[in-house]
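Next up is one chain by itself, shown in C-alpha cells, the form predicted alone.
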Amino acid sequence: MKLKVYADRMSQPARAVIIFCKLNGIDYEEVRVDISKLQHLTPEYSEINPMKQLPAIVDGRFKLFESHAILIYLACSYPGIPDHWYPADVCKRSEIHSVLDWHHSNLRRGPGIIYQNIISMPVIGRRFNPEAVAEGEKFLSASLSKIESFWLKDKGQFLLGGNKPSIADLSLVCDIMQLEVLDEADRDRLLGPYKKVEQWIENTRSAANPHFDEVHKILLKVKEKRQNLRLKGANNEGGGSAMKKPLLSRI
C-alpha cells in the first residue's frame, strides 16, 4: 500500500514531511486535512492521530505521528535515501536529536505564537494579542540567537558544519517560514538581525528545490490574500495611509 501523509501545507512540520518525501523520491498519497474546518479534530483523523496534531502517516498497518519521528521513519525505512538526511554515525545521529529536541521547546514556539495570533485569531473573529506576539518575538529572538552562535558556529552551510543539508535543517527552517505571511518590514525586523540564520534559509532553499518553493506557496496566498483584504479595509475608511504601516507597528 502507497504511504499516506496526512497534512496541512500550512503545518511548518507538515511541508517537511512533504518536501522530505518529494526530493527523496518516496511514492506517497497526501490526504488533506485543513485545519481551519477543524478537520484534525474530527473522530475519523483521530484514528489515524489520537493527539489531532498533524501531520501524520500511514504506511500498510503502521502509523505514526510527530514530525521528527517520521522523518527519522522515512530516512531509515526507504531506500536510496542520502546519508546526510539522517546519518549512519551514532554521533552525526545523536547531534541531529540534540538540534531537533531543542527545537520543540524552543524555535517552534516563537513563530507558532506569532502566526496563531495574527493571522489564525482573526480568521474565527478574535483580536490577536499583543502581549502573546511580544512573547513570540522573545522566544524567535532567543532561538535565532541560538541558532546563529551555536548550531551555525562552524563553517559548513547547514547546522552542526555540514555541507549537505539533513532532517534537521529542514524541520528547523519550515519553521521560520511561517514568518513569510509577514509584511516584508516585520520579517526583515524580526529576521535581518541574524545574517547567517538568513543564509542558513537561503542554503536549505536551494539544496531543498524546486519542491521547497513549491510546498510554500500556499504562505505566499495568505500573505496576498492578508494584503487584499487590508487594503479593502483602508478603502472603505476612505484612505490608505493605513497600508504604509507594518502590521506588528500597530499592536
The other form holds:
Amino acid sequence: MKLKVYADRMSQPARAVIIFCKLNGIDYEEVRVDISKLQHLTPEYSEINPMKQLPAIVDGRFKLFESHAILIYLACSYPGIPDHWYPADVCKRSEIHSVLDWHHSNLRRGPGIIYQNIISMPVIGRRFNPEAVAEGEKFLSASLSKIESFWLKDKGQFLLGGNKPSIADLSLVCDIMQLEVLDEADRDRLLGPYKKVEQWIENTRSAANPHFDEVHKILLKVKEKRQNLRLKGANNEGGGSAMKKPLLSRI
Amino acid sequence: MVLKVYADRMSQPSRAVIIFCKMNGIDYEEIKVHISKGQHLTSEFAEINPMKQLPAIVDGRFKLFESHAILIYLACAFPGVADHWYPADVSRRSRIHSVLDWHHSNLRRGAAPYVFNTTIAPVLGRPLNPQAAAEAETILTSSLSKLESFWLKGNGRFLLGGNQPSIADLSLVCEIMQLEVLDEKDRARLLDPHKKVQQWIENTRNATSPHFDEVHKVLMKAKEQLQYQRLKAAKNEGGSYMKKPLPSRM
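Now that you have shown the form predicted alone, what about the form predicted in complex with the partner chain?
Okay, now the whole complex, with that chain kicking things off.
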C-alpha cells in the first residue's frame, strides 16, 4: 500500500513534505485536502488527523501528523535518503531539532499569520485582523533577524553552517515562501534587509529544483492573480498610489 | 568535563530536563539562571544561548537549546537510558515527535501565557494582561480536551497508550504543573473536567519519584507564597475577595 500524503499545496508544511518525497524518490499518492473549501474540517479528514490540520500521512496502518515529525519519519523509514537531510550524527541531528523547535514558536508564527489574514480568512468569510497582522510582522522580523545573525552565521550555504540542505532548510524556506503572495514592495520591505536569508532561500530552491518550483506553482498563481487585481485597482485609482501605502491599508 | 545544564526550576522545560537527568543517572552540573533577576538576558548567558531562553546545555564543546532537542540528545548520547524514554522504533519515536511538536503550538501556547498573564507577571515586574490571558485560556482548555480525548485515549497510563513514560510525558506534565501557582478554584475549574489528564499527571509524578517532587519544590514554594498573598488580600478586603471573578482579584 502506497504512502498517502494529505496535503494542500497552499499550506507551507504540506509543501515541505511533498518536495521532500519528490527529491528522494519516495513513492506516494498526494491526496488533496482543500483548505479553502474547508475539507480539512470534515469528519472524514478527522479520521486521518483529529487535529484537522495539514499535512498528514498514512503509511500502511500508520498515521502521522505534524510536518517535522513526518519529515523525520520519512528520512528514517525510506531507504537511500542522503544523510544530509537528517544526519545520523547525534550532535548535527540535535541542532536540526533545535532549529525545527525554534521554528514553531518563532518563524512559523510570522508568515502564516500574515498569510491567513490576508488570503485564507477572507476566502472562508472571516474578517481580517489588523492586530494579528501587525503581530505576525513583528514575529517575522524578529525571526528573520535571528536567522540572518545566528542560524546562518557560519560559512555554509544552509542553516547551521551546512553545505547541503536538511529538513530544517526545507521546512523554514517553505514557510517564508508564503510571503510571495504579498505585494512586491511589502515583500521587499520585509525580506530586503536580510541578504543572507535571501541567498539561503535561493540556495534551497536551487538544491530542491525542479520540484521546489513545481510544488510552489499554485502559490505563484495566487501571487499573479493578486498582482493583476492590484494593477487593476491602481489603474482605476489613476496610477500607482496603492504601492506607497503600508501593508495593512492595502488589504 | 561534566554536562552543564543552565536552568531555572521555575521554568517548565528546565524542570523536564533536570528530572530526566536525575532519573537516568546522568552526571551534570546545574547552573541556576534566575529569570526573575533577568539573568537570562545577560551577555554572558547569550554566549550560551543567543535566544536568551532556558534551558540550555553545554556538553564539552557542544551547546544546545530548546528542551525537546535537549531531551532527545540526552536520550541518544548518554548510555543506559531506558528505551521507553525515546524508543528506537521509528513509528513510536515519530508519534513522540508529533506530540512534542503539537505541544509547542497548543499546550505550551496556552498554559504558559495563561499562568503568566493571570499570576506570574507582577513577580517579573510586568503588568497582568487579561486579554492575553483570555486568549491563552481558550488554547489551554482546547489542549487539555485534546489530551483527554486523543493523546490519552486507550488503556495506557501515559501518552500515546504507553505503559511507561517517554520524554513527551515529562515535557507536557511539567508544563501543566505550572498551573499549580494559580488560584485553587481557577486550577480546579481548568483541570477537574479532565479525569484522564489528572490521572496521567499522577502516573508521571509516581514514575519519576522522588525527583519529580524535589525538582518541583521551588514551584510549590511559589504557590504557597501566592496563596498567602491572596488570603491576605482577601482579609484586607473584608472577605468579599473570594467571590469576585479572577481578573479583578489581581
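Positions refer to the first chain, counted from 1. As the structure is a prediction and not an experimental result, all values here were calculated from the model. By rigid core we mean the largest C-alpha set that fits within 1.5 Å across both forms.
Does the C-alpha of Q227 move 2 Å or more between the two forms once the rigid core is lined up?
The answer is yes; the displacement is at least 2 Å.
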